[in-house]
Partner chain sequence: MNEAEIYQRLFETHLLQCEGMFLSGSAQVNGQTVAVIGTRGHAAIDTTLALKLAEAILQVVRADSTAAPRPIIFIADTQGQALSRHQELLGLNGYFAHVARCVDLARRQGHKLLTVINGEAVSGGFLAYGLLADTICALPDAQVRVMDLRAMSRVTKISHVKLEELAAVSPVFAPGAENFWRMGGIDEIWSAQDNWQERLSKALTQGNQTDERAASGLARGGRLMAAPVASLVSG
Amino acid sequence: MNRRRVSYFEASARVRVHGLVDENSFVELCPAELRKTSPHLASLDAPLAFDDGVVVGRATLAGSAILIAAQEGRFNGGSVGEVHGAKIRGLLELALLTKPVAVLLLVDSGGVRLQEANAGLIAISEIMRAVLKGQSAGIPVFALIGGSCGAFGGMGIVARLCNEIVMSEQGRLGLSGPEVIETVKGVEEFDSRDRALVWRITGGKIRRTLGEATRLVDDLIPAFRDAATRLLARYVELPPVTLDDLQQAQHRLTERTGRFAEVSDGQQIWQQIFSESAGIAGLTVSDFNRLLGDQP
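Write the structure of the given chain, one chain only, in the form predicted on its own.
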């Protein structure tokens, strides 16, 4: 595969995995041929995927041992059900035994699968606990967000628990998705058809501005690979996450909530932060990163 110009947004979960890791290093765990499918979807006579919409396995990245999970947004919006969630949780628990340099979560999900909501909610909580348990053992977890579904619902929470978040401009991150907000609160609250507004509120640029994303990258698989490789080098010696670390993070979020309490559009945040905010939404990724002072 020629990795150089492959769009991360348009790629499938498997293409993303094989494009990110070292060539021929990926070994899939619980592969599709085992046909571990959702029993709930089957009982509803709903379409199935033999991998239940998530690919998990071990590999190397720049020679370092990693574990990796990639959600398939094309299957039920990357939604989390019992089997889907168990595969991700199991991978994170495997990290405690194998001690990889990091775990990569390629998040592409609208949240919990409605057909198996209770099982999905339990799975999300188990994934969250597994992320924190791995971090307390000194194993970093990185979220890569750039797929068509973004990272919403429970997987939006999981992403925010990760040590680092790499996003493309096309990626989106939030709790409730635009369509959900519009359905519950009305189009006056959030017009999900206003794509520019959606990206100014949930997209990669505003999330990087707020510090929720660690790095903004181009919509190319090699760009995500380069960012993940740089992060691995920074986390060779990772001190365990402590309660004090979490409390400090909560304090920063509380301060930010107060600062932007009246904000309803990302453009307003840019106006508060940058002296010249006009045109930020149209900047290239490289120009935007220079504006923030990020190193190439």
Second form
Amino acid sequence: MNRRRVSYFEASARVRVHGLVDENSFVELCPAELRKTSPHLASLDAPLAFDDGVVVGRATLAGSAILIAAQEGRFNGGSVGEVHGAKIRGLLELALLTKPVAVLLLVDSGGVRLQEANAGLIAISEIMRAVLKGQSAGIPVFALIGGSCGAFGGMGIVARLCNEIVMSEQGRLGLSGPEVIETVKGVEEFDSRDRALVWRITGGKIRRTLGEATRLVDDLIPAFRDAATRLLARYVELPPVTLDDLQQAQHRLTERTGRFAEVSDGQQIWQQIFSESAGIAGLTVSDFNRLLGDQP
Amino acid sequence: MNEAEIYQRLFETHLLQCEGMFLSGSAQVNGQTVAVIGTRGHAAIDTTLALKLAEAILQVVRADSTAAPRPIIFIADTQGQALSRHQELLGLNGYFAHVARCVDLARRQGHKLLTVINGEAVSGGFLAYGLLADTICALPDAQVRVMDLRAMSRVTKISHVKLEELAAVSPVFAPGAENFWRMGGIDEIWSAQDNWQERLSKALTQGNQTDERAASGLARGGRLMAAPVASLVSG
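Structure of the form predicted in complex with the partner chain (previous: the form predicted on its own):
What follows is the entire complex, opening with the chain shown before.
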């Protein structure tokens, strides 16, 4: 496989994992051979996946020990069911024991799996607590977002709990997906078929502009790898989140709600921030990063 | 039973302020002062309401930084997250993550955290704070679910009738506090006849600071795979 030019968006979860980590370093935990499938999908006669739509394991990244989970967006929209969620939580609990330099979550999910909604919701809450527990034990958690399902629902919350978010322009991050808002509130509120609009609301560029994504990268597996590797260098240690930290975050978010009280399109945010905002949606990733003053 | 009567039944005495859909204040439970923070009126939680929840939690943590940390009672009544393009553009998920970090800070600072579900507990609004408590108790009329079946029908394009049929036979799918209890997501369901002050006081002594929900779900037969699969991964 040519590792240089592989699209992250097009790749499967397994291809992403193998392309991201050091060659031949990945060891899968609870592998597909064990066939831990969803009992709830089975009882509905729905298609099953032997990995329940998520690959988890340990590996090295630029020589450092990491743990990694990758959701498979092509299986039930990367949705979190009982088994799927338990694998991610188990990985985060393993981190408390093995102390990797980071846990990487390759999020590609619409959120809770509706066919097993109750178990999925609790599983996401468990993942949230496990992320927070890992972080307070000094283990950084990164989210990588660039798949077709983005990071929505509870996984959108999980992603924003992470210390870093690496996103491609194609990646999307939010809470309620455009389709959900359109079906409940009407097409005039959110036209989910207006692709450009959807990306100006949820896509990598606007999320990077607001500081949620910490890196915007090209849609290439090596670009994600490079960004994650560079970010690792920031975490010699990770002190626990303090009251002061959260008061500052409270201040920043209050300011955002006030400053952008009237916006309903990412373009309006760009107009407020940049003197030249007309062509931002069309900029290449490197030109966009230059505009933001980001290091490559 | 109206809202005032519910608070009267829950607390010996209370001093609660309501501000729109937001609720905060303090109360006495078995002679002990507790902080009360919550949402009301089936609130759709937006960025403003999320910030109020977070600020209230931070205030309690700040006030008790040199004193014994008071228990925090979360009153959860939410229809879920606010649904709009504006809220998504602001990044509502990030505001919810912020609330979750505040809840986690309170736990780490030694505050006991207990949620009382009054009314509705739905999806994102419930994930942000109520579902993160040490102990979760549901009042008798509590509605707990991920998504309204009608909305789910529109999103999944599966007919409402078919979803209702599925709900009748599938506890993992069907709304209801009982189903969440079986899966370990809720600790207690109180009846209308119960003495709520006694139950609240007792529940406050039993809170668990670690996440035991998968083990509870296994013991109660509602989530048979979550605990063993997680153990398989964590070794």
